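In structure tokens, the next block holds one chain alone, the form predicted alone.
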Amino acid sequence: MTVAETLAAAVAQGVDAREARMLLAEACGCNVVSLIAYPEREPDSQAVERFCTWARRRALGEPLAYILGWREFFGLRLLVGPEVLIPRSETELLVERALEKLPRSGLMLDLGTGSGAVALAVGAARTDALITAVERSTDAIVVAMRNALCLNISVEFHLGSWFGTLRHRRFDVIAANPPYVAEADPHLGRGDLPHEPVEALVSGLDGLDALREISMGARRHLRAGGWLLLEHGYNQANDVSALLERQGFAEISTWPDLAGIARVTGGRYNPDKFTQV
């Protein structure tokens, strides 16, 4: 069978076009734009007989990331299986507002870093930072720390809930990405939610629980004048907002994701405010 006729099998069975694409490219060992520019090729019949195999699970719903294992976030390759939630594209939002308001040489904290992605790429573009990240499973820390043994980049890492590992230490920034899905939520039947960790998507009946936790415990861990930052889901600008207000956090602000949802909220910390909450 020629690649066009590989492909074209894949697409009959359900498989997206541009997902049997990247399938076949990584079972022959090469690039997409190879694949486009000789459709006529033969590929050989162990590379044929694992992109089938892919293309079926793919098309059962198994998500595309954990088939290739791995996926591409904020320029980095990442290794990635179901011990973890799959990196997203709107979390490169936050990984941009900590590089935004990280200081020279300061000391950054990822709170439930999965993957590592967001520790990773914070630590990937500033060298010059020292970057912590705490995880409570200990199957998703063995890929965060697999990831930062690949890609070369220092990161400390605590086997932990929150800040329960962290005693005193503070921070320059904190920044989070934790479960906040409601646990009767429609969408965790969807897409490729029913296949991830669900204790790295449920937080509580109104999704707010972790939230909490972390705006509530952040005070003892920031550095004066520190920023904690939170990624939340598309409805909960205004609820983590008052979160982080009734803490006592100043200069509150709600940034965009690409497609224009309310994505991140922050806050920054202020010592005399905090001695009145």
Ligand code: GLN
The other form holds:
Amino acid sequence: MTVAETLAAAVAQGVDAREARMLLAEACGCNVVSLIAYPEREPDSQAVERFCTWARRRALGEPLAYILGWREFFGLRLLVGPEVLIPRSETELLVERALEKLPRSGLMLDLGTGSGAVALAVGAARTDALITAVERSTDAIVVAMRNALCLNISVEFHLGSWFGTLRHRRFDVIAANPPYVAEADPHLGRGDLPHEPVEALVSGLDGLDALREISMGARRHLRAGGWLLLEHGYNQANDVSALLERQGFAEISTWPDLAGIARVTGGRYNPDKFTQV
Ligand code: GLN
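Having seen the form predicted alone, can you show the form predicted in complex with glutamine?
Whole complex next, starting from this chain.
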């Protein structure tokens, strides 16, 4: 079977053509461009067999990233598996804001790091910074640590819940992409979401439990003038701004992702506004 025929068979099963190419490239150990350039080549039978199994899994709805075992995020190739949320392009906005707010040689904290995406993307771009990442799931933190090793990026990892293991440490930037989907949100049944760890997605009735907890704890872990940056759902910008306001944060702003959806809200810790604890 040629490359073209192999791909056509997968597309006939319902696999998206671009994804089929990525799966075949992975199965052959080559890149997508060479598949496009040489459609008449005949991949060896082992590669075709591997590909057919993967295409079947994809046709049944398993996420592409879990089958490939990786996803590209902020120019990094991150290992991913069903232990972690699949890094999404909208989260690159959180990385961009963190890079912008982090002073030279600053300290950054990534809460609920999952695959390590945010911590590693900032760490890759800013070797001057000291990055700490917290994750509650043992299985997930193993993935994050493996990514840090493979990419040779230095991150201090803590196994724990939000600020639980950080004692009195303070940071210049705290970034988080916590779970923020509401329990009954129908979109949990769509796309990749049914295959992803539910504890990385869902956070209480209104989806705001984790965002509330993080907003309340953050001031004890920020340096004066430091930023708390939170990713949230498409309809949560007002709620998150109100949470930050109630906690006395200053310069509260919301930024849209590339799809124009309000996606990250942040505020600055101003110790003068925190007279009572
Ligand atoms: N943005 C994700 C989604 O709705 C949710 C990720 C999260 O809860 N942090 O698909």
